[in-house]
Amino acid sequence: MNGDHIKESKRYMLGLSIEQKIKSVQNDLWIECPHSTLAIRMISNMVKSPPQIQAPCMLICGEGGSGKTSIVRQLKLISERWNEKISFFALNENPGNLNFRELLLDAIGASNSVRKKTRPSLPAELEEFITLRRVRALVIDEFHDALLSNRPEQLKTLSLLKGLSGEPYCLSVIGFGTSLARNALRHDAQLLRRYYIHDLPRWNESEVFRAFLAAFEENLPLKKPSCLYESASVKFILANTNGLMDNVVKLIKHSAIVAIKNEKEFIDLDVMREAISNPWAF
């Protein structure tokens, strides 16, 4: 087999040891698909648009496992090349138990003296930090976590979000969260009007999904083609993952490892069944 079914840049992997192949499969892999590509394009257009009195904002909404955090990770990589800067933070990564305001100021790069001020509003110095660092947007992963607190804290957070997108800061706020975030925004009609909501749906049986599977397969170090895009495989994958991106990726990765270990060198229904029954047994 000449490896024509694998991307040319990845064909070297066919000569790796079994252990090296497994590690290459386990590495994070970005495969473009319409929903994620569209989300990144919209964010890019928002960030690069001229400063506006009311900055455009967006909530990217999906169930757990729908690929939100992968989009954030990819956005971090490509936005490093932009002139306009984005500040990132995730609300589930908070070992210091900071409140939303403190996490926000830390992400933007405000000094300790500013962050430690006790007033609940945004500090006057924040405008200077934003200008000096050319920050145009704030990306908040696990956005819904900011809205799971008691009602008074929720109102404070919503007020801060409203202030960030207006003058003098004019930051585009890009939230990634579940339907809980959408529901929380509905408590403030004025704030909700500022947010475009982009949903990340589950996969279904479609040409788009087949193209995604074909692209994924091109990155796997298997000596034989698996043809994951064929009808039987597509139906099996959807039936066993509920169409969730994270589940689909895990099933394919575990199946590839099984195919490498048992030297079958391609993924079929039997390999996928074995991967499902014992994904970490290799």
Ligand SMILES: Nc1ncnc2c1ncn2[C@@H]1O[C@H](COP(=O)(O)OP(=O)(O)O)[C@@H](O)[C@H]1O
Second form
Amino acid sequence: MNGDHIKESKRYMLGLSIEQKIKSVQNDLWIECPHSTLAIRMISNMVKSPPQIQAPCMLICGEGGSGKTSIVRQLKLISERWNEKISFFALNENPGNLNFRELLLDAIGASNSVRKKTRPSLPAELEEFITLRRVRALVIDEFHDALLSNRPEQLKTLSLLKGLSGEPYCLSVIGFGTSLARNALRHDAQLLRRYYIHDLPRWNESEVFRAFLAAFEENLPLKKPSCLYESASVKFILANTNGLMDNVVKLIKHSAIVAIKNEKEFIDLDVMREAISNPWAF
Ligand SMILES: Nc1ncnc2c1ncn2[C@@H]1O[C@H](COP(=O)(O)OP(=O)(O)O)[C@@H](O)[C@H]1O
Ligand SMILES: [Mg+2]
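What would you give as the form predicted together with this ligand, now that the form predicted alone is on the page?
Whole complex next, starting from this chain.
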């Protein structure tokens, strides 16, 4: 077995112990796919457009498990090389239970100097920090969380968002969220008009899905090829995952672990059935 079906940089994995192979399968993996490439290209084009009085904004919309946070993570890495700076924050990572304004200041890096003052008025400090750090965009993961708080809090957040994308900050706000975020934006016609809404699709039977499966397989430490991109596997995977990214990734990972443990060393429909019946029984 020469491992030709595995990409060169990963072939060393065939020499690992069973426990190490399982860990390597369980690690998060990033496979480039057209959904994510398109989303990142749209964000790049938006951030690199000349400053406008009314900065363009975007909502990347997808259900839980569609790959939003993974795109944000990838964007963080890629955008480090851009001249235009992006600040990131996720509303679910909020152990201090800060409100939206405080989280925002945190994300921009302005919180230390600002919080010392009592009840700072947002605009003056923000303007200074945004200009100093050349921040052009704010990326907000779990955007729906910002918009689903109680009504008075929600109104404050909406007005803060409006303020950020207008003068003097002119920040592009790029939210990643579920359709709840889209519905919340609909409450405010003015805000909705500023947002371009882009939907992340589910997988379907297509060349791009076969390419995704082929690329995934090249990263698995299995001695034999599984040919997941062949018609029967593709149909089985779609039927059992509804094409949701998270379900697809879990099914392949759990199946790879079954195939390692039972020494079959490739994934077929039987292995996938076993993985579905109990993903943690290996
Ligand atoms: N391009 C990708 N390549 C490989 N795995 C991915 C990719 N995108 C998402 N995943 C995996 O799918 C799962 C769900 O993705 P996540 O980004 O958390 O979705 P969401 O934020 O929309 O709920 C995670 O386990 C993640 O590692
Ligand atoms: Mg997420």
